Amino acid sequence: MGQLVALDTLIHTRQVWQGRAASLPGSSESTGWPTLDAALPTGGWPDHALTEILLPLDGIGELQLVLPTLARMTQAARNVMVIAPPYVPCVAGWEARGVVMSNVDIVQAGARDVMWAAEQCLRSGSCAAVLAWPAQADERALRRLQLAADTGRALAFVFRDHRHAVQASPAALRLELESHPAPRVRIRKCRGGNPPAQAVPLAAGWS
């Protein structure tokens, strides 16, 4: 049998090269809650990158988590692309949160048309957000979503049923939506880093 060494020893004597994951840069766009960006490695949503934002059913207030973001940006001047919500935003509810409605367009699609309607606006390069509800998405429609974003440098938000949270995803974050017993989210993926194993809650500021 082998001499046993210590690993420290190893390394000291440089015999053992030792590596260090390289770090993330920080994210240009926070979620604008606190208790997600803590829990997320870059501090907020990845920049350039899908986010898949799964539900249990449409209407839980899934559009609070992004509206902080969109008030930021259409305020900026920053136009943002709504297609094919599945019902028709609060126009006053929005701008009550801060969104500059007027940078805000809303895009009714077929259901066939969605993922190709979000995928040429974020390739356009003139959009800083693009939100879709596609009705079908596998995981090349996905992936060419996550490509559109990085090339038009842009956030892309996909809202989907919670049942596709079983099925592999391109997505460089995804987000599943609980409503009870309080508003929380589980981060089942994120780039950069291991899901933290306990949801976060959001109930400050949820309404």
Contents of the next structure:
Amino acid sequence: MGQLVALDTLIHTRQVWQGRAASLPGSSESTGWPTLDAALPTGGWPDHALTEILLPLDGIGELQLVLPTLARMTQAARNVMVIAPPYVPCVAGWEARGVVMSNVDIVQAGARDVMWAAEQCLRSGSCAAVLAWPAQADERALRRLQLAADTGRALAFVFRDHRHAVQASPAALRLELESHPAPRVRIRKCRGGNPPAQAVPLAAGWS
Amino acid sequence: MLWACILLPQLALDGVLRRRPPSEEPLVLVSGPAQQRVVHAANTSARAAGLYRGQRLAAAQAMLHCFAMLEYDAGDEMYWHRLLAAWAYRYSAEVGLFAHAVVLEVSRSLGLFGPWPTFEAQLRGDLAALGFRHRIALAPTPQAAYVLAGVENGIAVMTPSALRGALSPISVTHARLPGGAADALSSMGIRTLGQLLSMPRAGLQRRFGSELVLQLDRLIGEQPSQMDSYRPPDAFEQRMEWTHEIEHVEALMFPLRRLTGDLATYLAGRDGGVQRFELVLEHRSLPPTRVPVGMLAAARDAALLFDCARGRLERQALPQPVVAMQLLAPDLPPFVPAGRDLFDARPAHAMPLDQLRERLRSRLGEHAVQRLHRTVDPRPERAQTSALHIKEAPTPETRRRPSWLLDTPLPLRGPPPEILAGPERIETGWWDGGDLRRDYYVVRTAQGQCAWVYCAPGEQGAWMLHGWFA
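Alternative state: the form predicted together with its partner chain, after the form predicted on its own:
Once more the chain from above appears, this time first in line as the rest of the complex follows.
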């Protein structure tokens, strides 16, 4: 046995690397939900990146999740694109949550053009956020969106059915919404940290 | 006053060349009666083979066995002349036309576009992009600039005192003197302008008439110049035709880029914009295909115009090969440039939002990009619209509304829902036949969705789904 060295002295002489992760830069876009912000490693939406939102059903709070962000953006006269939404956005309902509808463009696109339109919008650099409802999207298409979001410095939100949860995804953040027994959101993947095990409760659309 | 003269030595040929994809093939323009065809102009590779202007066509064919030949068209040349005048009009309010040349008054433009070397480089850059060979000279009078441009490319005479010195060594044969004066003067032993200017005017007038003296006075600025000054017309029309037939839409892109580029040039000179224009594709026997191109707002950026036109054209099926294409823009509304904030946080290479919307529209359809606003109508189906002529409701909606709306209400399936709020009765529309009587409720379905549903008044059953509180 060699000479015993106290752990403290090793640490103090800085010969042992302790493997502490570098702290992430904080997000510049809060989600508007304090509980969700607290659960995310960047404290908000990942900057200039793709967020994938998985839903079991339509109309269980997917807009609740993003409307506070859209309201903040449109009030600052930044533009938001809504591509191929499954229903018509109700102006009165969106305005009641603070969205300025004159800064929201609604794009009707066929199933084959949704990803193209989303990529164009993201890449253009003139949109703050792009929301898209693709009927089919493979990993390559999502990766293109992720790159386009980075190029155009915009937030991308893709809404998909929750059966896609088993597929690998290049999205920086994956959220899965649950409606039963109470509306809540589960973080499936988040860049820069381990996803928390607990689901984050969300207020219902009618509250 | 300072005048810049842009001499266009090969106007007709450049006009033809810029319409064709770039190639090394020898090409000549021919003119003259059928018995005595002569070469009117020849491109670089034809000149390298020994062809020159004024050569008999038979002689040219003997020297070079294979070259492309086109009829010289004076009308076409005049068209390009006027297009360049329109281009020059964006740099100066006083633009004049001389034979094969455009003159523009620049003393006031220098303050805006920078000192003459910078300004000259800009003019040359524009002309090179448009595809016209040119010679430029600057002088205090338009006539002098015209003469100097013919003699030395790039010369600039800034002051009237230096003008006489610059003109003196020029041969009288190059001085663009009226009639046969140049020949007569050379045979009298007067070979340069310097000699001519120092001669007594009275004697010159007696021998050559008042026209020569007047011309000399205009040259050195003792008399004002007379010329056709240019005024821009109020519509744009341009046609391109080819000797071959174009079968595929992709092959139309090169001429289309030229057409839209010319339109943008013209619009910039006129300080106008264009909101809708039309592409007319002509076929050999069928009636022409018309492709209307409309934009959301007046625009004049060359890239934007090309993008819009390309999107429309790419979706066009050609019934027959195309032999000619025409761009018609009869209506040119004023153009208001979009202001950009000095402290705009968007990335520097950002594409303007309008251009993005046009790009989406050109691929996805005219009505694919919409903005919705609320109307004063209380009926949920008509409470919002994208139509611009319906005016926006002035006051905010105070009643609770969902965030998703169904285009057409559907029966709500599944077990009976739990009622969260309601009823809200909407009973209106008697004035236009769209009469409705409904009780609206907010319900929660068995799957946990919050829905906006309605039923017949007082029933609380047979729910029709009209929206989601998503």
